[in-house]
Amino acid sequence: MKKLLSVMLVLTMVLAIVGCSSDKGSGTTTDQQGTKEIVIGANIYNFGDNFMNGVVSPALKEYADAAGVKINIVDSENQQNKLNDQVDIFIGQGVDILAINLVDPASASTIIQKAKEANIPLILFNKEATEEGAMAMYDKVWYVGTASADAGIIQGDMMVADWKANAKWDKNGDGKVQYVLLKGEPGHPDAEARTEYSVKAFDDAGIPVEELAMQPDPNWSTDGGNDKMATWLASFGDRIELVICNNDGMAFGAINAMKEQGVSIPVYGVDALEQALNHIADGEMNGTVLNDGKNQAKAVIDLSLNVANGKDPIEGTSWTLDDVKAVRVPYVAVTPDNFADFK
């Protein structure tokens, strides 16, 4: 009898432990009430990116926590092969959703195919696939980001308006804008569009331009902006009339280089980081464009929560999808007149 009671007690304890264990088949965890926690496998293409690691990543965690969603975020260190391996690991873990910040937009099909074969919904964010037809490969892939050209258009419109209002910016009086441009990652849709449309605004306004120099930076970095601007100041000196930057991080570097040499040249960025607002307040930066990373992160979590629960991705949200299954979060101009509204 005692042996029988002992066996029954052991069986009861084993069943209790199993009942509280994780559901490994789905990648979700199960609490004592049987409620499953949604798990998102996510990455940032490079933690060294001021905007992605300083704005988007914390916001993803914030909104995931608020929604009761578990999110695991890894650093792909700007390496496509590393991202491929990370996605394989997430799939092996059985995550419910993949939220992927592409390293190489031209390699999106690789990630999409992995998600499709595993039948895991995929949210791409911030870097849009550039391969034709990639988004049509899988019915459970969506994109969250911006309309890339808009940042360049808004930045360009700000610069044109300020140029017209400040005749003294034309140092040599030739009626032409001599500019240098700090470009982001080559091939990145945002970098390409911001570069093209920021300069196009002058052409559209009938203002001649002359590019003194342009330098891409795959890391969009402050150090890169500082080093290149220092070189340009040594090479071109007073000939530089305008500094155009694809992001705030590189603009910070340009500002540092100018301060070190005691010069001041109009400079514009994109992202509206807190430091950029401070530079605008101090008269060291002339404008930036809000790249609304917080709302991009919110959209990623909103869509993830819906699709994980078998709903339409935008059900119950204010987001809309365009004809390529993309949520576009709008850019906003930030100037000396309104920067305080964004602090």
Ligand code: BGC
Given for the second form:
Amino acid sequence: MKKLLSVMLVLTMVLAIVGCSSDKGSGTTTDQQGTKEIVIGANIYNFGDNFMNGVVSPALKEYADAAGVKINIVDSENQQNKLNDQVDIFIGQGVDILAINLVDPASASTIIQKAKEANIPLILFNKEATEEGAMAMYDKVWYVGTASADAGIIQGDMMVADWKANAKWDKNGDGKVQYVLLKGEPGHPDAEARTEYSVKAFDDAGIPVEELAMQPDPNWSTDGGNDKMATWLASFGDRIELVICNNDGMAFGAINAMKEQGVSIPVYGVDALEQALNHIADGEMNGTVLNDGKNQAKAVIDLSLNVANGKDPIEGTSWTLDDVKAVRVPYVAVTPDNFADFK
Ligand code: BGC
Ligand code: CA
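Take the protein just shown as the form predicted alone and give its structure as the form predicted together with the named molecule.
Starting with the chain above, the whole complex follows.
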């Protein structure tokens, strides 16, 4: 009798362990109560990106934890081919949702097709698909990001206001803004729209501009910003009156290059990273625009949870979807007057 009891005990334990272990790699898992755990297969296009790795990725983990959802986040190392393979692996593992940060915004259809064939819902985030009609290929694909142009509009308005308030910024007194611009990834909707709309704000205000130089950088990186700014300071020196940066990461590099040369030129970024707030506090940066990565991550998790539970993606949330199935989290101006609110 005693023996039978202990055999039964061991059996129960074995069953319990089997019950809570995952069935296939990191695919769907079942807990002791037999409820299905939702698994999200996710990536970041490049772990080297300040904004994606510093803000969005930790927030994805945080919100997934809070929601009791499992998320596996892999690094696509800025290679679209690598991402394609990672998606195949996630599909093989049987994940419930794919949350994908495209490497190449013009390769969305490849990923959408894979998700569609596997019948797995797909949430794209941060890099919006640029191929015509891509989002219409599949009824279970959505996008979470921003209205790209708004960052440029907000940054541009900030620069125009500051330019008007500081007559001495026009160093050569020709009434024109001689600027350099650090662009970020060519073809990225954020980089393209920010470039266009930040400069357009001067046109709209009737202030003529002269572009001394503009440099794309597929990595949006601090090192790239540093190198480029050092080169520009060497070639244009005092002629540069304004440094427009499409993200804070590149602005940090530009600030560093200026410090090395002992010069200070008005500089603006986008993202509102912690370090940018510190630079604004120190008077080394003139403004930035909050790119609300935390709420973008929250939206990704909210939508994932709903979709995995067979609900409407935005049910019970405060998000709205536009006509191309996108949630767009608003940008906010960050200036020397209000930066402390973002700390
Ligand atoms: C951010 C950049 C980032 C890029 C990556 C943009 O929205 O502002 O900092 O490098 O996304 O895709
Ligand atoms: Ca000038």
